[in-house]
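Okay, so here's just one chain, in structure tokens, the form predicted on its own.
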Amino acid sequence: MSNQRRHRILMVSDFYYPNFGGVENHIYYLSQCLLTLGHKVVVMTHAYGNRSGVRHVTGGLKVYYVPWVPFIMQNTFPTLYGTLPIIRTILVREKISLVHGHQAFSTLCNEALMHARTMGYKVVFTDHSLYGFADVGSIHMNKVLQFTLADVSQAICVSHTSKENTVLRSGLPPEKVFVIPNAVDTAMFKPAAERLSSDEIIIVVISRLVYRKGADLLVEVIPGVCRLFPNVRFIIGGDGPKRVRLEEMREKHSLQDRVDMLGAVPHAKVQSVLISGHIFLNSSLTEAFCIAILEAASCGLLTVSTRVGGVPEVLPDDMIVLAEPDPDDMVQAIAKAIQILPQIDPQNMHLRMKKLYSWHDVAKRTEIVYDRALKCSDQNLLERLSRYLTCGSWAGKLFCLVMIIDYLLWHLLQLWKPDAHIEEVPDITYGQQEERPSNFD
């Protein structure tokens, strides 16, 4: 690889590894590809458990494991200025460029973010979920979402049921805001070598049991499938407050040889998982993408979801069954499911999803908007609280008043300690017998 880098990237979120979700898979694959192509990445996340401090991984990625303790759903706890001096630090150590944060309800994200603008730096925005309008936790963190953003130079959505659901939440000008789904590793995610018998039709289910991810559908849409199909078995992966529900659910209609409960199942293990069945229930409440569902049509298996959020645009229609969030629709997309099954063939459907979804590809896209970013004027204070003050009456003249504080902030840590005081780190280069990681087309 050139010693010249293009854009130097700092990726801030309170998800990552060790923990597992969509938003952790896209930061770790999305940076590794970027890494391919000649960026410098750097994460940004809290300390988890043990794992603190700074560690490389795979393909030279740099990780801060800031050392805060996860709050709630692990989230830091906001502190709005706590964060600034460390992430001056890394910004001016690693020599930053640009600032990247995922998922509207991190503390880490926001504030970084908000840091990031207030010392000048480009920022890019991506959002991973969807959210409501009328409840009082999607009201305030709409709120939070629309100060964020309200300086951001771009933002990224997933799908554009996402794309539309940002644009009205936060106030964004659509044009500043792109759609790029996420992608699958295909070279992880693959078929069982030789086809499974069709005597027993076995559906699989690995989600976490919430109720956002639609645990209490499945407590009545199982036994209504096992009634009509005796040849149907359920695997469900995945743990969570409402594995209580499946299992009372399972004792009342003694399903116990017909209802497997796996737990918490590792993302090493999601394939194997994955290859021993035919079909894959996704019965979320509302998902802006839903990556499960790529990763086992990468598998082979058909997929019957629920028709929520951005879920229709994520497979072709000979691919999916869709259902509404009830459970006799839902029942009567199984039993659909199960007709054509015959016609499916598995290595036909991962050699697709590999010309559909590929990691590289998101990369790329991605580097598009990253360029936009930073051609993005430079404005100074000013011009930048006359963004705020478009919040609100009462919100924008606050949100005005935190960036004031903070821009004072960061001029008193200036006077403190000035960035040429900040000892930068070298730049590694890595030569082509590193280890690389695996295929993500």
Contents of the next structure:
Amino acid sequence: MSNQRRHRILMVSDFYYPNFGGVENHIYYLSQCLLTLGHKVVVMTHAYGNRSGVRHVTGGLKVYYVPWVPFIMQNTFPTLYGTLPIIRTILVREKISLVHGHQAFSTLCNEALMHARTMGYKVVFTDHSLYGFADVGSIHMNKVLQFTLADVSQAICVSHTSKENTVLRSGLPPEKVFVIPNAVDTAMFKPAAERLSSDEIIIVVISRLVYRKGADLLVEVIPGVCRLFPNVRFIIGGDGPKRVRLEEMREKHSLQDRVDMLGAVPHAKVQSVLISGHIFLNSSLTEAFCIAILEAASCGLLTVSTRVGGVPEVLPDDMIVLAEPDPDDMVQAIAKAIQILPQIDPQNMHLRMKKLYSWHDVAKRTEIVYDRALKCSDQNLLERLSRYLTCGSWAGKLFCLVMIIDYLLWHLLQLWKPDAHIEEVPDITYGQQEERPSNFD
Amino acid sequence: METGRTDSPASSQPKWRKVAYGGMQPGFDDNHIDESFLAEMVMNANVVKRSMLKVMLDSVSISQYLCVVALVVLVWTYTLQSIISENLLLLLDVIVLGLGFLVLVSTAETLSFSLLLNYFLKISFFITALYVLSPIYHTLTRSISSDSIIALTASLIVLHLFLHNYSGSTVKALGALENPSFTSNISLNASIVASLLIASRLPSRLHVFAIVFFSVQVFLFVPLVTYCIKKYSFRLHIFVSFVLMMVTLTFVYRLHTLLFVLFFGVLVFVNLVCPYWLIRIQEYKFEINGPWDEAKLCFDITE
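Pass me the form predicted in complex with the partner chain as well; I've looked at the form predicted on its own already.
What follows is the whole complex; the chain from before opens it.
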């Protein structure tokens, strides 16, 4: 690969391992696949407990755990300018050419994108979640997103619904927003070697037991299904504030022997839980993409899910049964799933998933977005300020002020510690790079 | 790289589908914008067209309660100035209690004898407790200056008015579906603290007893009574409100002209300016709904 096409990418998000979720997963797999494509990738996140400093993980992926303490829901405290020095140092040290931020409510991501734009870098942003427009929290978040995206080079969303949402929230021209879904590591999520007996049908639920994931819906659905089908059992993996309600439901309907509550399931064990079931049940009330469905389908499970957000786009119609988020409709959908279950071959399903989703495909499509971002014309401060001004009569002026101060601070920093004084890191090529990629096919 | 619509002949080109699986769709870039883009967006689906008259009539509830609070404050002021004696206060208590029960009995559809007995028992308990405790209230704030007490009372009353639930009732009314909200409880507490503070400035224990009893009756039960009246007949509610406004305005005028002007201004603001304002800003309403909204559960969650 020619040296010119090699991008040097900094991934920024508050959410990264050891924390676990869709965003963390996405950043890790995308970075790994970009590395195999020959790009250089560096990840920046905040310190987790005593995990602070620089770490090297699989495949020469370098992770900066910036010593910046999270204050709520793993988010760093928003300081606007506090992170400028360290972000500048990392950008210069690693000779970064492009900054890629993840997740709208990550403060670190928002600040990094702002500083990177000030310093003239091209930035790409990926939005992983959906937001409404009605409540105060969403209104505030949408304004912040508008500020971050006002000057972003290109944006990526994980589903078409998410793209519509992001375009509405940020006022970004839709041709600047790309849809690149998540994928699944099909090598890790393999179906059981032998087909399960169909005398007893096992329905698996793996999700955090919170309101947004529809735990209350489960409380209504499970007794109904157990009443209709005496040969159905439930396995529920996950923990959360709504666990008590589920346990109450189990006692009230005396379903102790038919509903297993496993508690939190570590991600490494998810596959072994999934392959013990026939049907995967997702009851989320809002979902931009839902990786859990992919993992289940890759393990050969038939999925029953609520028709919310981006879920209808995720799987072909014959691999998923959709229902409205209403207990009666969900019970009917499960009945339909049980009926078509004999036609489902887990191995076949797994092979289809291999063709439908791969992280390598995601990385290649992301690469195209990076190429586009780098082709965007350079703009000076005045041209960029005019974009911020259009964000609103008051907000626009405020945003401009924030950017001007950022610009001044950046110049002060350059006087105090010129770029030439920052040591550049030599690139290390890893010998075993050729052996590794098979994991992510 | 242009947007995908232009390249490859139209005949062989498969149709673009709104799906995320199967990699990049042949012939279309990832930033392709289909005609179906934002097709499922719904704007202003839940907007209610309001008529000026309706809003004005609804806002009468607010001004009615403002008058009630103003009357209580008037009673406090006259008592502090020793214009109202303790005997007159006790008479006032009895009148208010009697009137309240009269309204409750005559407007309620189902009112059993046992419930009335229950009310009487509770009230007698309350009266006894209050009477026993009044010496404590009497000396409660002796070491604090009157100015601080007045200032604190005023701010508590403002807090009370700000958080008061104007559409419901402070205690759970018969047949009301919901329990009082958290903010309305805070509001009630603020008003009771305010009346205790005022009571602690009075000369005798009987004064204290009478004024606290009066204030608690008003703050606790007047919302219930007005709620019952409103449910019984809306016309009666409007009539009562106008009578209350006239009475209050007369008394405030006799107390102080500037206060009268202020109070009159507030009433005009609440009943005329605010409804007009609300109708005017309705046209700026811009509500967006779509598939990205969080689904609402169609059943109640019983914790």
